[in-house]
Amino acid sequence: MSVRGVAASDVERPRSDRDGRTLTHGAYARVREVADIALAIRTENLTKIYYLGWGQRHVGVKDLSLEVEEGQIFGLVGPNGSGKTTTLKLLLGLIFPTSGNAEVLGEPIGSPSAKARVGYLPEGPYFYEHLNAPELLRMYGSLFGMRGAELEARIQELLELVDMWERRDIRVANYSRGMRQRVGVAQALINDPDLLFFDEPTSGLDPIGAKDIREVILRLRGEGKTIFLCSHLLKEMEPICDNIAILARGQKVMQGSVEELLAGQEKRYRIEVREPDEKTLQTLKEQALEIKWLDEICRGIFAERDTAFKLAAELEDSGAHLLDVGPDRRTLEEAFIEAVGEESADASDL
C-alpha cells in the first residue's frame, strides 16, 4: 500500500531537537528523559467496579496508574477479562470510574474538548450497511463540523492512505472484514486527532494488510500523534510499541519500554533453530547451558559469544534451519507469560 507516496523505509522519520539537529532514536530518548515531558494520558489509582446485583460485583480495573507520553505508541496487553476494554472505555469517557482519576490530553476524562482531539477504532467496528466509504466518512466528518471541499479532500486522502480509494464505491454490506477494518482506521483519523485509540487494529487482515496498517501507525507516530494500542497479537506489538503495560485480573502487573521488558540476562547468548533433527538437538544439548522450547523452535542458551557463533555457523553448514544467533533476549510472549502466569479467563474482556 502506498502511504501517500512514502516508502515503508521512510515511515520512522528522524526527529530534531529545538536547534534543528537531527537526533538518533537513542539520543531522542535521552532528550525526552531530561525535558519537560508532556503526557497524553495520565491515570491515578483508576478503579472501576461493576455491580451485578444480589450483592455480586466484578472488578473491571483496580488502582490503575499509567502515564503515556505524547508522540509514542503505547501498548496495553492482557488476557481476556484483564481489564483492557474497561480501561479504553474509561479513557474515552464512555463509562465512569468508581474511584481514582484520569486525564486525557490534559483534560478530565469525558471532556468534550478532549474528545474532539481523539480518534477511536473499536474492535469489530459496525457501520451502516447501505453506505459506501466516502458517504460513511462524510457522515463522520460532519459530526466534527467539517464541510465542503475540505472534507472531500480529507476523505480522498484517508481512503488513499488505507488503500480503499479505488474501492470507494463499494457498499459496506459487501465489505470483507479487512475492508471494514481499513475504513475503520480512516474514520478514526477523519478529524486529524492528536490521540488515537486502536483496539485490535489488524483484526481480520491478511499479513500484507496487517503490515500496511502497522506502517500507517508508524507514520502517525512520525507525525507526532500518540497511539494507544490494544491487541492480543503480541508479535505485532513488539516491533512498533515504545512502551507496554500488561494487565491481569484488572491490575497492572508490568510496565516498561520494550527494551526493558524484553531484556534477557547479561552476557548470555542464544541460538534458535526451527524443528531441529536429532543430531542438531543432541549437539545443542551437549554444548548449551540450557535448552528452551517455544512451539517448534528450539533455543540454546550459551555463556560465551564465541561458542554460540561458532556453533551457529557449524549448524548452518550442516543444513539446520537456523533462525537467530545473538544476545539472549526474551520475546514479548515470554514476558507476558512471566507476568500473568498460565492464567486463562473464560469471561470476555469487560
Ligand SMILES: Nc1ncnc2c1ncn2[C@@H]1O[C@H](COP(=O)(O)OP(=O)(O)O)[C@@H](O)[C@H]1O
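Source: prediction; values computed, not measured. Positions refer to the first chain, counted from 1. We call the rigid core the largest set of C-alpha positions that still match within 1.5 Å between the two forms. Compared with the form predicted together with the named molecule:
Residue displacement note: residue 297 has its CA displaced by at least 2 Å between these two forms (rigid core superposed). A movement of the C-alpha atom of residue 251 falling short of 2 angstroms is seen between these two forms when the two forms are aligned on their rigid core.
In the core-superposed comparison between these two forms, the C-alpha atom of residue 53 has shifted by less than 2 angstroms.
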Second form
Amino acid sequence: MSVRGVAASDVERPRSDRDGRTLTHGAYARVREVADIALAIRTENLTKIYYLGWGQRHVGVKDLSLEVEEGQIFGLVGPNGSGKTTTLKLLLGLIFPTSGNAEVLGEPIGSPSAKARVGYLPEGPYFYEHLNAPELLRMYGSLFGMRGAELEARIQELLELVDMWERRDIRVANYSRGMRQRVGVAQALINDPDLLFFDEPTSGLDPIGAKDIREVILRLRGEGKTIFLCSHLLKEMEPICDNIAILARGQKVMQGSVEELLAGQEKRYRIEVREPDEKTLQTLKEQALEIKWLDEICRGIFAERDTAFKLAAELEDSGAHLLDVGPDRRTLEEAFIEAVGEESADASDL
Ligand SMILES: Nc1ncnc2c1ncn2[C@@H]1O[C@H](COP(=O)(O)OP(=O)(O)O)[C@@H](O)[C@H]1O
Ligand SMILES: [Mg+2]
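Can you swap the form predicted on its own for the form predicted together with the named molecule?
Complete assembly follows, chain above in first position.
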C-alpha cells in the first residue's frame, strides 16, 4: 500500500511544521495534501538502547525523527558508531525499538507486506562461497516465490545492470570486494522492490567500483525507486543524495536537502588561488573577510559578489593562478564539523 496523499495514520497525532509549531490534525493533513508528499519512511522519536547486562548500556540511536519522501535518494550519514546500521535494522524489522515508532511504505515496521516491497544490501554481505552469481540469485528469487523463465530473465537483467553477466561463472569464493558488492546490489533488487536499503554500499571499493555503484543507485532512482543509503563517507554522499540526515552519537544533528546543508549562514563569495605569491596573498588578506588554506590553495571569503569578481579579474591579470571565483559553498564535512564541534567530529573518519 502506497502512502500517496494523506494516509489515515497522518491524522492520528498532532505534528509540527518545519518551525516546530504544532499543527492541528486538519492543518497537518492539508499541508500534506497541498504538497502531495508521499512518504516511503517516517520515524518518530525512534530509540534503540542496547542493554549489555551489569547495568551497562549502549545508545544505538536516540529520538530519531525522519521523513523520507518516495522516489528520492536519502542519505543517513555520520561517523562509525553513530547509529546508522541500528536505524536501518530497526526499519527492516530485524531488531526492535526501545521506544518510538516508525512506518515503512505506510505500514508499521516489520509488517510482512512492506517487507515484500523492500530490498536490503547489508554492510559487507555474506554469500555462500561455492555458488556463482546466477545460482545465488536463483536462491534469493525462490525465497520470493519466483521461478522459471521469469526468474532467469530477471537474473540476466540484474547481472547486466551490475556488470556481472560476463563474469557469471566465477564462484563467490573468488570474488573481489567490488564483485561482492555488485552481486549484493543485484540480490537486493531481485524482488523488484520499491524501497532499497543500502548499508555502506561503496566502502572498501576502488574509485571505479564506487562510481559504478553510485551510477546504479542513480539509475534506480530514475526508475522511481526510493533509496535509503547509510554511509560514513560524506564526500561520496554529497553528489548523489537528494536529502541527508547527519547522525552523531546516535542523534540527528542536521537534516535537509544537500543544497540547504551546504548553504552558508549568509551568502558569501570566494576566490581560490593556488600557491599565491607574496603580493597576491597580501592583497587577499587586505580585502577578504577571512582567509582559509586547503593545502597549497588559498581561499579568500568575501561578502560582496562584485568585490570578489573584480579582485579575481585583477589577480588573474597580474599572473596569479586563479582556481575559482563564485558563491562560497561549504562542504558537507565542514557543515558536519560546524554542527558537532571539531573534537567530536573525528573528521578523519569521514
Ligand atoms: N548488537 C549490539 N550490541 C551492543 N551495542 C551495539 C550493538 N550494535 C551496535 N551497537 C552500538 O550502537 C552504536 C551504534 O552502532 P551502529 O548502528 O552499528 O553505528 P554505525 O552503523 O553508524 O557505525 C555503537 O556505539 C555500537 O557500539
Ligand atoms: Mg554501520
